[in-house]
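The chain below stands alone and is given as structure tokens, in the form predicted on its own.
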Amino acid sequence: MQRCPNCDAELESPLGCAACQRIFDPPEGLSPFELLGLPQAFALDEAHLRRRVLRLGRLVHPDFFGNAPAQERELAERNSARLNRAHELLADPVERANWFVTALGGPAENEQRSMPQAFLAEVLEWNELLEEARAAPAGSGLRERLEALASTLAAERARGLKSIAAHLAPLPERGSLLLRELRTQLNALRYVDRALSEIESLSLARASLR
């Protein structure tokens, strides 16, 4: 555990002291479980991030800094974006588990598109209903399939992170080959999101139209 160099006080984040009131500006390059001062894992207690966001957000947001100098306001601007970024990251298991594939060597989403070949199958049913739900008229009777849809898309988005987290407790080697499986799971999940956002979108647009 670092200390403060100020007033030698266990730090919780590199981010700043609580005991003493002093930020600082961390060296670039540290990963968002080191920014908050939390253990390095996929399982994250959800509530404990979202306390720990909040005592950082208070030590570090800029409107406490209005009448300190110039210099100490922007390190307060950074700092602030620094924690939001990795809050954004560690809220989300998906940005969560794309980040540990990456840090831990493994393909990048852009350098490895693939997605398990029993998912592929089922991808195409649920495009079919997504271009026929794009280029129907407003009530033309989609929404119950729709609805059917984003329920079944749901239930394979909880599925697939729960695969990813079993993979990812304990966390594999580097360069581990299970990297590149954990890219395939990664990129389905992606495209589940996606099809959920453009479900909710077509949904929004038909009930204006009524």
Contents of the next structure:
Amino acid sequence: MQRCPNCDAELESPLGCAACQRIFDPPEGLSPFELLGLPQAFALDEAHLRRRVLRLGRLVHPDFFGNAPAQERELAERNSARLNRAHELLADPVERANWFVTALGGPAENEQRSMPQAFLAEVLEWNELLEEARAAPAGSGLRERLEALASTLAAERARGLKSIAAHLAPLPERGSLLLRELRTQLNALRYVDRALSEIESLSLARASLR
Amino acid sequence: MGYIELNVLNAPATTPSTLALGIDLGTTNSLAAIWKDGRPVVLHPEGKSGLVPSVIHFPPDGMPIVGREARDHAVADPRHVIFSIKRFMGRGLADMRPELASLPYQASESDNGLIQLEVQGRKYTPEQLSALILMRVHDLACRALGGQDVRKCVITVPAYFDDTQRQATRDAARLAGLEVLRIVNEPTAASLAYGLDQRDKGNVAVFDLGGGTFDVTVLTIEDSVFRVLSTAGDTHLGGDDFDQLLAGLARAELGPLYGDELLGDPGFQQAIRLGAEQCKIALTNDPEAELRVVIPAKRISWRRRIEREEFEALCAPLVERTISACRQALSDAKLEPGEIDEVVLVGGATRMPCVRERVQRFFGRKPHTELNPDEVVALGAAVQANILMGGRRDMLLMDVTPLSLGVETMGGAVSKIIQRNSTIPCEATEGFTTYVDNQTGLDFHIVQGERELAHDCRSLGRFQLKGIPPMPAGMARVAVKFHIDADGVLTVGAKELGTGKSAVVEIQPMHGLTDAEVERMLKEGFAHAREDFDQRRAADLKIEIGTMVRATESNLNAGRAGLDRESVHDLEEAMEHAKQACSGSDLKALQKARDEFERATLPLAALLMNNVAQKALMGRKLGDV
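Next block: the form predicted in complex with the partner chain, after the form predicted on its own:
Once more the chain from above appears, this time first in line as the rest of the complex follows.
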């Protein structure tokens, strides 16, 4: 654990010191885990993460630097943005897994777009239903079928995340072939998330039509 | 639940240098508040309301007038009275086309795509016009503070305002000579005013239907941190639109009576507008009201009874639009209506019973209406101003950006860089490269919005990267960093990484007022507006002192006998000082002399009051008393 150069208290995060309220300018390129002072592991307690972000937010938010010199105000802006970005990357398990795959030297999202073979057949069927719903949002029986699809997708998501979590603990070695497999699974999860959000917007659109 | 004082004993005492105003710059009304003695209070000069109608009148020659007096000219001089300027902030001519058709003044577009309104032969940007309103609000606020000139402020904007609209608001404040500490979203400010930090934990929905804009914000409170989860809304939906429903009804029935030509007359249109607004307000309390269109100069006086039911049927589609936005906000926050613990109503238009009922039905919960919906935003801005001035560290507000930020890709699609409802400040970095050998510049188009295609989103402008070192195509690696600050305003920075030299790349924004333009406007004429206002204030004070001198002189002889010598001496001295102050035009001296004069007249006034009361009693029979 690092210590505060100002008051020598133990530092929870390189963004600032809770003991003396100083904020620092950490080097670029720190991982989101390092910025938040959390162990670098896929498994993460979401409530713990949220409380950590709120606590650090109280330390670095520009609101508390309204009277500070311009340079310090800008640093507060930057540190808050770094904090919020780190939170965003870690709060959602799909984003978190994505971060690990990229950070461990695996293929980026736009470098490998493949999805698991077994998944593709289902995707075709699901796309057909979504297409139909897009064309006629108030179509008969659509609501039930979309709701059924949403629960299938939610189950698929949970299953996929479990598999990814198992592959990420312990973390694979840098550049391991396993990362290609993880990217394929993540692509499937990205599809699931997009489809779920589309179902949600279709249901909102239907609610407004009524 | 009003505002409850918190930790006042621990807070450092507020000294003058730590004062900052909270300003609600509204479509219909504007208002300032300040943190005082441990709570936010609305600022209004004695005997006057602090609420300034956001209306400007340009007399043929002379200074623009803002507020109630300006509104009174709407029917008689419609071509020179400007309403609802907030709707134009940060907008181009094309955005406003439908609304411009019904406006009595000319609009044009400046070279950089900004709208300009022409009044009395001069062109004004919405920023300049808003600055006039801000100056008036500031002026009244300073008077309420006993002449103290407080220039620091927090200004509120609709949560759904995009980057350009926020920048326009910031520029307006600069033109008004104000220092903006922070731009705060109106619904979020309202939640601060309600003192909801008293809760340990809970979810809050703020429903804000103002004069011209609608926002709904969902936030969660945990450990005294207000964290906004989502916001949704419509910058073109407000009380004005409800007025238009009644105005449309009036026009439909007046057309056959007076002909379309007369109906198109600006004075007629303003009379319809005002009549519609009055009728809407009356229908808030009464089951039926009269829709009146009165133009004394043309001897027109038209009336029609409207029942609340009839009006509400007209309103239903607008109200449903607000509910759709509520559904969207809840969906983005991943909450169900039943998971909302508190609902807060903000904005004058939420006084309408049909709006209240619908919101209550949707959330299944009675909304908070304890605070005046016209004042709650300014009060919240004052709470935020106090936090920014270092007054308290026990609560924190974390807001979000309302719209996704993206870059146009080949083929006109949008590649999203920052998602909507991301907590601000936030940042994201995107890589760009060159596609021709030795290319040294790169254009990219930044948009805000949720649509798939760039031309369906709001353009924030085309940016140019310049100064990329010459190298083969695809070798340059330019990292562009997008930063949305705590005001919700975007800044863009870029670095070339390919050479490993991290050359700084220059970026030119291509929209909005440039800093140089703001400077120029400040120098030209507009800087004088502040002096003009000061002069007007000085003139007002002189008139007031004159009235007080006459009243004192005519009463002092009669009252002298009843007063002690010291009071008489003080009064005569203060009156002499005030007369002397009137020979100059030093605003501070005038203000001070007036205040001291007024204080010195108190014993005489009390004496006269007693005499009058006694006379009044003597003149009556005992039985009447």
